[in-house]
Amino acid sequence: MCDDIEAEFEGGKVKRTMNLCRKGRAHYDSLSIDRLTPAVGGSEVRGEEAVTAAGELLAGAECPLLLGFGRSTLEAQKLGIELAKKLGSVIDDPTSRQGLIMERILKGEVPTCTFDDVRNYADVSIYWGDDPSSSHPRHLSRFSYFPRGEKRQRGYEEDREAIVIDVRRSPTATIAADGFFQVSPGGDAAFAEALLAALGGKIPKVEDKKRMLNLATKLRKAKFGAIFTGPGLADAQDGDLGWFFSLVARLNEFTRFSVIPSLPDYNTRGLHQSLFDVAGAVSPVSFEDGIASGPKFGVTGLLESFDAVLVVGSDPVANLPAPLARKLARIPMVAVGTHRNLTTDAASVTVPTAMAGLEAGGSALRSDGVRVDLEAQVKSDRPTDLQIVEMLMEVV
């Protein structure tokens, strides 16, 4: 989703690039590595045959599940929602509980901002259960800690403070140095409670009381703060995040603090937005009887309820906890994607697609909600994710 990348290609392979991080370069290099092929029952077939088999599997199911779409374009996501309506199915995002935070943001209940706002104005950035140095390598340099912004022209040396709250000393925590606060697994709510006490002028119930009081003072005096939430926070306390929302509200009584979830796939925010526009909820969303309804159950609930799964642009078998991944792998599955992975290996039917932003165009939303238009860089005979969903709409 970086909009400043320069690249030259030769024979469909990368020749030269600028402004790519290590993950971005690996993404570009994967153009010719381990690409997915169309297959039914483990045997390679023509693409049209794979799509037909996929449509027949979904059409014959009584309770299908649509899963993923985080690595699909906005256009494919919106049509995927229409497919879920047509099938009367559930559509879900398996990546994490970040949707709980995003839904509050989309409802206007939690303040947010753009990455550009952070670069220009933020003097304090909090990374809670988030390690952008590993997951989004250009995050700190472009937006939050190192850059010179409109009102923050002296960067991290004088103008910016980084706070990391995590269960381990991550690469981001190492950069933050004295700003690292380690919590025990499941101890996020207790940390927030202590911070709330310190913000209210009370003695916090922690071992290092002075350090917690200093943190509270620093946050109260911030001109503009940003909180980046990662899966470590979203999965804490089994998804009960009332303590986090209370802390954000309290901080905004002193100054301005905005929240931006650090989402795993490039267009997870797009899926959340598209689902919210249709159903008023993020995920999972059920279209049983053609009527959209909010979270009832999904991949993190009763997988036994589903008799077929369509996975698009995602690898849930690799990302879900092992017990859920094993349940998912036992359900008849269609996997639509660009590369071979654990989910495609477990699927009954595989359908390959072109890589958005490299082999195909489209649009997506950054984690901060800013729209990015993607353009094809190299030619490909693989269909786009949108074309595959269009064909599935016709088959079912």
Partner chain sequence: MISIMDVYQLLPKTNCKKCGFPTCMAFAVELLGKRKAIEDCPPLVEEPKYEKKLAGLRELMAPLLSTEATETGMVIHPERCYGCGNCVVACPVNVASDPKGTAIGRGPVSGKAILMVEDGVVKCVNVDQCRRFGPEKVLCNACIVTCPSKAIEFI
Given for the second form:
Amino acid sequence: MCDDIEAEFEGGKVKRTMNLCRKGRAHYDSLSIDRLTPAVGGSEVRGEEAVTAAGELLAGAECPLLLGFGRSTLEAQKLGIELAKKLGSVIDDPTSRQGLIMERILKGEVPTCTFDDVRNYADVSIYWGDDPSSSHPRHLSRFSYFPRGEKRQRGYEEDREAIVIDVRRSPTATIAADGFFQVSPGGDAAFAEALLAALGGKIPKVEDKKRMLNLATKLRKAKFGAIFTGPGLADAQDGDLGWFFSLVARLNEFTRFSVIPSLPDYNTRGLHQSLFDVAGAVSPVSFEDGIASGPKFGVTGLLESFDAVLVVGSDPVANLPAPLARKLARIPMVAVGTHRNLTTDAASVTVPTAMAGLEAGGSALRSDGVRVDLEAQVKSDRPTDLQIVEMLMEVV
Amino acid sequence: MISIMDVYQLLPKTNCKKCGFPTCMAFAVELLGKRKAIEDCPPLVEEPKYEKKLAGLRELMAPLLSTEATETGMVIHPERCYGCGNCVVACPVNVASDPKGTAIGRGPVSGKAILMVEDGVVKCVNVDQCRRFGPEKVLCNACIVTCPSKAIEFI
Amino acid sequence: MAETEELLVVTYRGIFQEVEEALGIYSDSYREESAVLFLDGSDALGRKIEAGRPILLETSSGKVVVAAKISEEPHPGIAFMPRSPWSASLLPAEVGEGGLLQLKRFRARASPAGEAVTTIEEIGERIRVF
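For comparison with the form predicted alone, kindly provide the form predicted together with its partner chain.
Now the complete complex, all chains and molecules, led by this one.
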């Protein structure tokens, strides 16, 4: 999703890249590694045969489940939602809970901003359960900490503050140095409570009271704050995130603090936005009987009630808790994707697609909501996700 | 960075002058400045009782003597690098010479940047522009303290 | 008994593991980056676990064998593990408050293993066959 990448290709493989991080480079290198092949019942078939078999499997189902779509273009996501409507199925992206935060942002209940705003104005960046140095390597250098911006001309040492709240000293925490606050696993809400007390001028109930009070002073004096939420915040809570939203609201009484979730897939935000536009909610969304949403409709509910699964660009079999993965693998499954993985291994039908941004174009939303247009850089015979969903729409 | 004391501790500490300098400390300074080689200390190389010290000194000095070290003493460990570009964006030379590129977080555009990310890892070019280069060098460490993985060091 | 106490395992993602994931999940290098558990020194000692040796991790969801590593910083009672098919094999399947899964941490028993580190093919097979 970085727009300043230069790459040279040779024979369908990447040869040289500039400005692309290590993770991005591996993504480019994966053009020629473990690519998915079309198969039905374990036997290789022609691409069109796989699509036909996929359509038949889905059309014959009474209660199909659609998973993934975080790595699909906006166009494919929108049509995927139409397919879900047509099939009367449930659409879910079970491997991240950032949707809970995104839903509040899309509803306008939690303030947000763009990464360019962060670069231009933010003097305080809070990374909560978030290690972008590992997950989004250029996050700090392009936007959130190191670059110069309109109101941030003097460099990070003087102009910016990085606060990291995490259970471990992550690479991002190492960079933040004195700005690292370690919490115990599940201790985020207690930390927020202590911070709220300190913000209100009360003595926080923590070991190092002075440090917490200093943090509160820093945040109260901030001119423009940004909070980046990672899986350590979104996925790690036992209860709801009410405490987090309360803290954000309190901080906004002092100055604007915007929230941008660090999302797992390149177009997770696109999926959230597309679902929100149609259903007023983020996954899981059920089109079985009108439109409804909530955890009980997705894979965490009664997985046995689904009689077919369509997975697009995701690997739920590898990422879900094993007992759920086992249940999922027993349901007749169509896996559409770019690469072989544990889900495609378990699928009855596999349909290979082109890699968006490398072999195919389309558009996507960055996690701050900014639209990015992707272009094909190498030729490929593989169809796009959009073309596959179009074909499935015709068959079912 | 290798300290003079670390080097001194691994020398015979006899001030025998066989190296041509009056003290082992003076020889340590020359060694670090790459004006003398370990082999210029005859007792260390010839006498078996210094075997351990010799091995230790060779290990200590290895990064400094390797060909990978640029003239500023910068050593990049590509195997550790994330390609995040923190050093590229924080480098004061890049900021000054590439205001529309690296200074604002993007890839270099001016052709004058000295640090950049190629093939997923950082690379240093035009070393002579680094603040650590030349007789009037400054002990700048912008590229080191911003690194999440200790992929850059100066020796 | 310290050695029978469960460890609180917290998952995380590191860049080298994500790089190896992109370069192919069936490779030895992806397994080496993923199938590891970082233990506190005292926790390892109490369980007779040695650095680099295989350890068996068990929860009510399943069991896997991964390689033990000892952290430089102390974190008694807590262990860190890359988020991967190995950690997913151990995640609880029961939903908590609000009907949501806990995808980030779980309690597991850890002990020295007599067998080799579980391969991704074995994980896939267990999911598909059993």
